[in-house]
Amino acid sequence: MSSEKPSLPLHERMVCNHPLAHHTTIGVGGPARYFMPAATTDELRYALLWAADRHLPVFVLGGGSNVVIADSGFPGLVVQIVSRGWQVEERDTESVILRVASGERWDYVVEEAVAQGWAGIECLAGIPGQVGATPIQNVGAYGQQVSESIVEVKAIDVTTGQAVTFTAQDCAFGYRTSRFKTADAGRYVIVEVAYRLLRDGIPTVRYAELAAYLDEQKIRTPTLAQVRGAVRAIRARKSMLADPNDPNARSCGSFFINPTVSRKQFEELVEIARRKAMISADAFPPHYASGDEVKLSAAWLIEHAGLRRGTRLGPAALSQKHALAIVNLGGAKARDIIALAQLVRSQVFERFGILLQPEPVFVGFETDPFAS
């Protein structure tokens, strides 16, 4: 975010009992008691500023795309970043550092990337959101994760509103997370993330499902455009693309996080898909190694829990697509999201007892509506 002034003084730019719901992807959500757009640093920090003064709890949004909003609202100032800009330095004949404001499109971003021919984001194509959310939640896909490319880190100190900045060693990245996600969260906005992406690179290809694609299209040596492209394909067939003619698509992607297991739980598991005839008595649940553990399928545990794609409790579905998303149908309140994922955890854990844990942010809530 650059350092201009803002453009109106900061009580002109505040909206009161300003409408949320359609600030986010999946359409939920009661008003925000105050609300702002901060397409500066400065007028990040006049509207930290504003709310610490009055005693009102902040939240920062981006893009929307995966978070679910308190039917209530959020009852302090939500300020929503919509900075743009990016720089490239280029420091080696092998690399480029891509330095980008938090408020820009993300998709925007991994489509330009492929077009210079820089390498280390293309698998994550058509993921929704702004670039300041990637590093909180380590934002991954199809065989690459955000972390693996991250360098730098700019963020503001809500509690100081002073600079600060992290390299990746400090995120203390893990899956789907980082300690702005856990230890710090909501102690820091951030307001630029800087990406090292190899010049003319070899695409990432080692998710089967991205590989099976490619081959299924006879591209034995794809380039870094085929493997966007392959990605974002595969994405729009499971309804993961945001596309406001595809209700399907009213969602915040996958709500639940795909487990990782021990290796004795997996066993458990797999004697119980064998015992119930989910799987033949020669095969095992999709899986994948993850060091000592093994992470499982979570779209597969839902589906085998009884519960198929457009299973629906009153306004709010799975998607026909893709058993992770929770869609809105249409009307749907947040509490009626809740009540659809708090019934696949619990159908989860009863057929497996593995507990999904859910991966949007959740608003204005007056406690964690998963908390167990």
Ligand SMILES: Cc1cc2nc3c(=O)[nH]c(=O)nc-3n(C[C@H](O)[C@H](O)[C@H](O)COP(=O)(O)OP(=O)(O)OC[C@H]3O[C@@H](n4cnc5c(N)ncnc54)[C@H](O)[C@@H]3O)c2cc1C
The other form holds:
Amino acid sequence: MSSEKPSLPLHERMVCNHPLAHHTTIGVGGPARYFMPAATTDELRYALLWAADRHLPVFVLGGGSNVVIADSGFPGLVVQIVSRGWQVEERDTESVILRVASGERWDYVVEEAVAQGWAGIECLAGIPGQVGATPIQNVGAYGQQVSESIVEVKAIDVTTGQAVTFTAQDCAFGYRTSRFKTADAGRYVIVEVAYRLLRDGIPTVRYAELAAYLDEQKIRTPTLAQVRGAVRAIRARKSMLADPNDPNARSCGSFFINPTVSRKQFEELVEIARRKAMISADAFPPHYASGDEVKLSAAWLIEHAGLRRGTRLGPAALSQKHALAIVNLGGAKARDIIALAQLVRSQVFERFGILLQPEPVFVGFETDPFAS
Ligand SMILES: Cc1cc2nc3c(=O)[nH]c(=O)nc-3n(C[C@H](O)[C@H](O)[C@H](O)COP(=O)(O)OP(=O)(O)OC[C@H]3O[C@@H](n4cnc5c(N)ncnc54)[C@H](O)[C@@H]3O)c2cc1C
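Coords for the form predicted in complex with the named molecule, given the form predicted alone:
Let's see the whole complex now, leading with the same chain.
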């Protein structure tokens, strides 16, 4: 975000009772009491000050691809980040630092990086949303997480209006999480993210499904562009690209995080799965073991709890392409999405004793729909 004067006086850019559903990929949610797009840091600061003067809560909206907004809407100011631009710093022979304004579309940044021959984010192609949201849940897919490339995050502290710079270490990144989604949720508005990308142009192929796809295509030594293309092709098969013409993509992507359990819980799962003939006597459910913990596939748990792809509950359904995505079939309300998500959660818990945690951010709800 640059620090220019706003193009219009703030009061002329502020809209009352602005509908939010069309700003989200899942297409649900009521209006914002006040709504304002912010293209510069100054506009953002003015908006924050305006809301603080009126004791109104603030919500920062990016591309709306990871939010479920309550049917009652949001009772304060929604600031939509619309900043654009990036700079390239050429510090050494091995890498470049790409500094990107938070409102840039993430998938476009990946495309440009790949076109330049810079490696590090090629497997994150096709993830909807904006740059400013990438550190929030440490977006990841197909063997890469954005935390591997982020070197710096610039933000404005909502409580003081001060500019703050975080190193990657400060961000407390974890699997689909960071300080911005946990301890400091809602405290900082991210205005710029800096990524370190490698000039060697060697793509990362460490995810089995990606490797298998490239193998099928008989691509032995893939280029960055081929890996990006492969990731997009795999995502398209699962309706995991933001495509307004694909009814299965009217979602927030994965609704639940892949759960991490203890070895003991994993053994119990294996026992249940074998006893109920979900798998053969010597097989295991899909998993990834690391130390004392085992990461499971939430999609596998959902499907083996008896909820097939396409399962409907009113105008909400599990995607026909991927059991982990909850889709708005048309005309769904937030309460319909939540009702199906709660059904999924309770059925998985009853069958396996594992409580799935939702991935999207819930906005405007009086109480957390998934508390417990
Ligand atoms: C089809 C589909 C596929 C997806 N696939 C993946 C995937 O493979 N991997 C993955 O990790 N995610 C995936 N997602 C989820 C989503 O795309 C990402 O989480 C994305 O980073 C959200 O970006 P956004 O700009 O849309 O954020 P929003 O949905 O607008 O906001 C999400 C959260 O980030 C906050 N936020 C946004 N911008 C800022 C900012 N500038 N400063 C402070 N807070 C901010 C919001 O307040 C909110 O809390 C998918 C979603 C869809 C719809």
